[in-house]
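A single chain, nothing else alongside it, follows as structure tokens in the form predicted on its own.
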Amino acid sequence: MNEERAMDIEACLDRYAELIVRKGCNVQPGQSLYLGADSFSCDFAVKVAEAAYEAGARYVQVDLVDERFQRARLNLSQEKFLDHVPRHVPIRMDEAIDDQGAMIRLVGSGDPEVLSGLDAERSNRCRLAHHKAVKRFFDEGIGRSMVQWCVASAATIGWAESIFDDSRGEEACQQLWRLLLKIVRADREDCLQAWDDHSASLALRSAALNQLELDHILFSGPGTDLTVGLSPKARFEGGSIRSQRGNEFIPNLPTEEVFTTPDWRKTQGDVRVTRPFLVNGTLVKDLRMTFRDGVLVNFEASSGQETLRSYVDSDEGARRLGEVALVGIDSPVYQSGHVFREILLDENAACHIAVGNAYKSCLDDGVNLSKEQLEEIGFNASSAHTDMMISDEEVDVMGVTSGGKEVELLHGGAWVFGK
């Protein structure tokens, strides 16, 4: 790579860090920021911290992680200690809520395969214990937007080598950076304005879908004949959301989806998952699923099947639907031609569903509904939530209104509604 190209990437990385801080998380003067990153992406995490201080952050609390430590625990810890969660973990999450702070997570593992092949039951023990310990954060910090948050990606050599067959080492990492920067529009000098425009377009698409008053959505294609039912309270969301402080932020960079909360009881049919995805560090490939009366009753995969089985059996809601999202193949993630093995990217390449926990924010006045009211409209609660991509050029998506009118939404994976 020549020096001029390296300088271009460096400028784009500075722009990307500013995008994450000012548009993604929208860090405010005097606000505390909690920044988590893989230790292999430490250099870019420093750029994000610098951008946060330039935005006026009071303090940037940095957590660098390395999943090799988690692998050591899952392999070697005594069984009786797998449920242990240090007291500082929920305390820190509670502090973020009480201070109405901001949180950024940079994803992109230094070794995407590091957690593969581990005992699925032990992995679930740790996951469930952590979820229980920080449940308030999920309910209030995320569910009620008490915390501004943003999840973005950062390239590492290990991640890059898992994607590209023709490059290794730093060359592969730079190749991945160029790809990521293009996907998040940080290769453009008008990056921040481009994201304002993109977020507004997703909001307009969500509003147009909400005006249809859809009763259910039909996905059809090779191996797919799936009905996803919606309650009358379901509302599509996309782009930015507003925190309790009144600040707009974009939770995911990139984001190409409009999504809502289904009535889990109305999920019926068969579906083919079109891209592999990770569950507890294990890659699930060639997955086909069958839903009956809202429950995942059967599935098979060429790899990762038993890990997925343990995951969906971890609690009652893990076999029920918690999200349905629409994404067109004009998405820059899809157009890249790559499978990233990182759900932040891959979920923004195609329409997807998620088994597990649903979003109250996608229901009219959802955050104020009681547990009984939520159950009455088919809201699913679970400690699990994992996205599965279900569209490509061969999949059509049809919406059916409460009055029985059919509206074509996507044809051959591409948006036709609103065009």
Second form
2 protein chains.
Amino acid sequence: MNEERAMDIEACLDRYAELIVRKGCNVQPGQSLYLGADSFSCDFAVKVAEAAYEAGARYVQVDLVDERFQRARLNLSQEKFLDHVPRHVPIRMDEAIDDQGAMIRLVGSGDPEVLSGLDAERSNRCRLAHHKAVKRFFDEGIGRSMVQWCVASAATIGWAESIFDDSRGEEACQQLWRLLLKIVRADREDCLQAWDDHSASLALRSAALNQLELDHILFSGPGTDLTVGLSPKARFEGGSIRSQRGNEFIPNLPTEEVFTTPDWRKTQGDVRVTRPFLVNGTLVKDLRMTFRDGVLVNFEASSGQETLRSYVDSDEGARRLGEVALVGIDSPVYQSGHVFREILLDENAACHIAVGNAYKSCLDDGVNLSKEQLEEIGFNASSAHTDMMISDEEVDVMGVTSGGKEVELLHGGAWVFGK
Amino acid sequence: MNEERAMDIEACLDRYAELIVRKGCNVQPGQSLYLGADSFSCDFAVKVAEAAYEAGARYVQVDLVDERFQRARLNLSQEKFLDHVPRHVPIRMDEAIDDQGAMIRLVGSGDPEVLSGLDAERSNRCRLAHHKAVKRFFDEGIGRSMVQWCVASAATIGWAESIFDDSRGEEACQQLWRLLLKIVRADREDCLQAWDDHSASLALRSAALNQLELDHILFSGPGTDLTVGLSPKARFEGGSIRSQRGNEFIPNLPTEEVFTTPDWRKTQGDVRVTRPFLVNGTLVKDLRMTFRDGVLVNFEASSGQETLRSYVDSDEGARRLGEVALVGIDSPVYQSGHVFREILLDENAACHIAVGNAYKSCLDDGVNLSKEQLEEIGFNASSAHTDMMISDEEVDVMGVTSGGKEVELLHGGAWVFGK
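Starting from the form predicted on its own, produce the coordinates for the form predicted together with a further copy of the same chain.
Shown next: the complete complex, the earlier chain at its head.
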């Protein structure tokens, strides 16, 4: 019996559900919870709902999705109806804000390629209309932490089969669960304590980086020579954050990153994307990009290039950076040796940048800055946000302070700063 | 190869989805559709959504349910939170009215016994709060036919295994699909035409019954000697109906019944329920009931008795009749030889009565009658509505006209009137 087989998956799943509810979202007695999940991960979502009621939740409103319905719409709806968003959709989301509620979203599609190859213009049209409709939730609920929220993953057969070559059906799903449970430390009996410790270490790392007062970050390696500029107001964040109501929560499980908001105008150079990622349901592979004066001016990919082109052309901010994040190769996601084709996991395997919308919470007093003040410091606003992994064991990361001092942050993909 | 195996199930499923959309709900170009389904019947729900977009639907809002979340709530929520209904729930339903939309609900649970054995008081508390919240939708959307709506069934493995003793898993599900597809005539290439014809024949039967001007109906057979009184305003209905907007639709697929609203005060006698049925998720078997002066005064069942007691005590109207319906043994549901433990099917196997809320649409100008006028004619109002099948091949049904003339309607469970 090897170690993996010895894992008591049921017990780990119960612990994972408790982790999501108690540490990830930190559901409080009397709070309402919005729980979003793929219909293919209902079994685990039920465990999360049970854990939430046990924590004293007032109500768990469950929103089950199946992307095949979106595929049907994108394929078959008349063009003129693609902008339609039902009235109750924003009301449902805003209810979480007004109730000072909480949100958990379980990612992991029943079929990761289900939206692949659809008309990119039609996809963007739907996405933009939806984004506009739920803007208040993202600005206030997420952006101002009016709600506690946590995004975590749940295995499905379809997702597992897209990752493993040698395993199918329920066996593949169990294999993926074993990986996920280990990555989120739910294989450890002291899982909740381990997350307190891990979250504290990410907060310490952020604080140390903030003391450096970095002006820009240099990424270098094969195919990569990229400068990402920061504003003097940029603050690194990592681990748990605190809601407006004062409840600590961990927005992503797993999270291995420290991240901040760049000054988009200062992005310069070439970069090689080290892991595939999804755009509007299509996998983009072997992407290389060139930024000039902050704008993505050129790129090529071995697949998904046209989908990406349509995406970055959908909105002015989609060719500008909205995030830079640092992750070392000690990350359990990197250590697993797998590419998950799911950004929640993959962004926690490597350093990454994102095109699209930036986080106000990563700027000093950012949520209180006016639109003009944000523009002045190169804050990028966009309906898009897509992370792209840019490090591996061949990439070094250097920080340059406002005083011009160089500080080595990562070497060969591994943290050296703060060790 | 036998006939059943020869059925091309995929082709029949496509035809069934089209039947539901085009005839059942009659979705119009530009209409929004609310599509409710169990998460276990997503595969078929996707076909329905595709058929709706092909019919020109503006938007299909999909509401996937999994009763395990309700079980978690009923088992684990604090008592004081059981009344809570999120604000968006009625808004979501009312949007269908305000948009002059349409609704399709696919029944067939992933596990028909999932809510069995839960605390009946807690179940009723949830049910009553929900009923109150969505009252406008049921009064106006359904009661006044402001929306077109259709309830149809979809097979799931769990449901199939609860019906068949000798078949499990996907095989059982396919076996159930073959039965359902035959019952809804989707095994016939002329399925849509067949439903036009069938619906017309139910309308003719209703019209013929209405011409009799029945005062009451007598059910007699082993254990049954029941009088169900009607008001002079009672009208039989059957087959398709017309929405306020003028679109014809068939509210149930299948439908084999002609039905009307009784004067609840005139119910007298004993009745044997011939098929098991579910109340709050618990199966009630071998029920015998006694009505005196319109009120259910005594009953016993071999199982589910306490659940039923709590249900009929939850609301004054739950011990009074709200419906009487006539179905002959030529019904494809009866002919299938199966009990489906799903009321949409089972109520179309036999004559039935329902305790609980009555239909205003089955009264002459009923939707325009005041509460007082309705009370005067013995219209029953309730938050409950549960159908109970009361005929088989040993039951005869006699109509007695306002002039005192006896007319034999069914003999040995089979229609003789109108033949």
